[in-house]
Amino acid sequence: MSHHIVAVQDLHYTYADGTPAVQGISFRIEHGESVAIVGANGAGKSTLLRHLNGYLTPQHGTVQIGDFALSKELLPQVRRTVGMLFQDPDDQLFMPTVRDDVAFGPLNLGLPPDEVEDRVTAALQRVGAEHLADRPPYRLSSGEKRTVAIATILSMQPQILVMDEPSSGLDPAARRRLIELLASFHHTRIIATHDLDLVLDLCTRTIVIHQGKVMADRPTLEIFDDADLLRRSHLEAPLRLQSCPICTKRLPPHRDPEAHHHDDLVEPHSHA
């Protein structure tokens, strides 16, 4: 696919109990790009992310995954090309070793075993995990799941990252390692998140849904700066960009905060 693109034209899905996830969704991702996707629980973001790479057929409308409008003809190359981390790193985890999952998707494109030992090496390296390589997956924490899942799709090579939820579950160092990483991704990176911080770090677009539909699609700093978009959204401002209550409540009442006295900063010397 010579252009990495991910475009969604007027995409729908209810599920079989009738719930409408996706009602009506467009947009269009560029090569290069690192996009956003927030909104409250249910707002639709797993099911739409769950399209981009084919996990879910649309019931009406298009995915466009490079030159081509995604189909079961076509899933084996965009799936190449996608790389993509459920919300559930036990939905990716399966082989007896953290190395067997890592390996699994090179092998299936029929790499030689010299360049599988050399993409599984790599991208274990490059989340932090090799000294996991050689333990069960499931005697893995709820973060070293989500690492090595990472990994497995580091060692695919994709062009596009679609990641539900990349930070859940992990501690404040992990979480660290995860923005670097991503930051040093420079293809296409899609990110499904709660995380409005992680967003503020590596997205400079951020598409808002709420109710299977999309409310907005803006600079980031834009959609954080809208109070009544996100109170409609059922979203908060990441926490960096809310005031702070403590340093708030220093300021006396009804007092111009350019006007300080000094006997408002310093405490009066008591006498004896």
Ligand SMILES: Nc1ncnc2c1ncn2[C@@H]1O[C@H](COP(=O)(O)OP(=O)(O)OP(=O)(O)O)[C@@H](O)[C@H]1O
Second form
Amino acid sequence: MSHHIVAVQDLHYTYADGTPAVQGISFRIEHGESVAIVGANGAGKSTLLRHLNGYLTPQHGTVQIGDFALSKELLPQVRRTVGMLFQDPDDQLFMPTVRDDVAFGPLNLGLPPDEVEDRVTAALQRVGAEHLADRPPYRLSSGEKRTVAIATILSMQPQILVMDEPSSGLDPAARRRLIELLASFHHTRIIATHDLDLVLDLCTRTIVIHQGKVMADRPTLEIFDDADLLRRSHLEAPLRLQSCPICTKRLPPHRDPEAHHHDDLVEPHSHA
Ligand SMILES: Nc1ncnc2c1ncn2[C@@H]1O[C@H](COP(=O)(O)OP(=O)(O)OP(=O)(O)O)[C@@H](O)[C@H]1O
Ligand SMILES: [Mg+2]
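What would the structure be for the form predicted together with the named molecule, rather than the form predicted alone?
Let us now look at the entire complex, which starts with that chain.
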């Protein structure tokens, strides 16, 4: 797998109770791209993502990771390549301590104990969770659980990151750390989220899912500029792209909102 592309072709998935969650999704993501998957609650984002590491098997269509279409035989290789953060951290954490959970993947790879320990320490440091190492995961707060779940992925050193709502429930400092971490990851990133400010920071391309189908797949700024599309997909432009609440001046993209307020309150439009 020299190039970590992710290609989905005409994917369909209907749950056992008859709910059609994914109804013909196709896209191709090149190595190194950072892509947001956005859409309303129930649009099918998590169902789609669960196919990207083989947790769900396509009922119709294909999922290609690197050079190969995903199959049962390739699952171990794909799970080494794709680091998957589930929407619910309880699906990811099952060992007696946080340290054991973060070590679980590297131990399964058969790495020597020293290297496992180094990876665990580095991953916990990276997410700022060293102090949680000896705690039982099921006793953590929901934001702590998510932070630790992210560490369990980092310790695997994956080449493709697939994250389902990674910033949900994180406090502002933990969210900022996550954004910096994702910005410094130069391989492929696929992020399903309702945090559109995070999308603006990290993703140059956005795929909008609506009722199990791709409603749009365009550069992020184009998506956020399309008021009609946003409304139809139950989305809102990120706060930074909305008008200043005091004077209705539209904020420029990719600007730190604090800097905006600082600039704008000084000049050119003080509200005095
Ligand atoms: N285990 C399940 N059994 C039956 N239906 C399911 C199951 N999981 C999800 N669904 C349904 O499949 C559809 C897509 O759900 P999915 O979780 O993929 O949406 P989502 O876009 O991730 O939503 P959210 O933004 O709320 O996380 C919804 O109609 C949902 O009710
Ligand atoms: Mg979801």
